[in-house]
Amino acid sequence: MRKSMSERKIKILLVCLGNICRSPTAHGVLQRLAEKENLANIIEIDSAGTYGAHVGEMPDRRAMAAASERGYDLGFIRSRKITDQDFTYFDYILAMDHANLADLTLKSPSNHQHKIKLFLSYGSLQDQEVPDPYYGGKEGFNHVLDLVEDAAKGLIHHIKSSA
């Protein structure tokens, strides 16, 4: 018998390269949306990077500033590298771009690869990837927010309609 949404937590992992710009932004946006939709008690959200150079660091200050301007808090997030256990633990493992998707697919046991998708596959926009804003200006961080807000809404809709 299938458990209902209220009986089982849905666990979502958002993944980019360093876990300091895109995936923490998506984490904060999705967390806030889950709270707004009264789903925070049944959806567990985390983020990670495929590369461990920033482990333990807060999100990029520019990502935090752009998110804050839209009412999102990223201050609770600390960068971490994806682990082997993540593939078993999480129900959704959502990559920010095709390179992250390829890295995740290579690392994942074959019986968990069905969990791995591009995050923007839940969005309504034409974009398939969330571009890395690290080397750009403020407009890049705002564009990331536009993309992840759209995909987060689509993912929440997907989860609610799948229950």
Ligand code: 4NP
Second form
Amino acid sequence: MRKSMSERKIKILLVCLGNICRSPTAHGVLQRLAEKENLANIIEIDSAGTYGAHVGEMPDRRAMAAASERGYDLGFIRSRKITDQDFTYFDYILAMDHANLADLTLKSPSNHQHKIKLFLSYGSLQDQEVPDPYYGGKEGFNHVLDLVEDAAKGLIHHIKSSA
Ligand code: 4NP
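Return the structure block for the form predicted in complex with the ligand; the form predicted alone was the one displayed.
The complete assembly is shown below, putting the previous chain first.
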């Protein structure tokens, strides 16, 4: 028998390059918003990178500090690289920028391509991409948070209205 929406979790994967700055920030923000909206039991959130150089590491200390100033804890996240199984397992595979989107599109089997979108397509702002803050300063990490908080609200709203 087919499982109903209430029994089956909606699985969301947030993807950037290194999985130490942008996607962990989105992971922590979305997790907290899901908890606040009492949706933590129906939404499963994870994050991954397309580039494996930081596998096993905690998020970048600058990302952790900026998130912590807004009350988000990213300390439970460890960097991992996207796997072939992720394309089957997750319902939403959301890229932080166009390069991540292109990499995911190349890696994904054709029957899962429809899951791949830009995360900011759920946002209310003009921005399409979350810019990579890795080589910049603190303001870049705060800008990531601004964009991610806006898109997280839009994504939660989308899930609530389509459930
Ligand atoms: P992220 O940022 O993709 O937002 O995690 C980066 C992390 C590491 C590198 C680049 C971007 N790197 O070149 O190592």
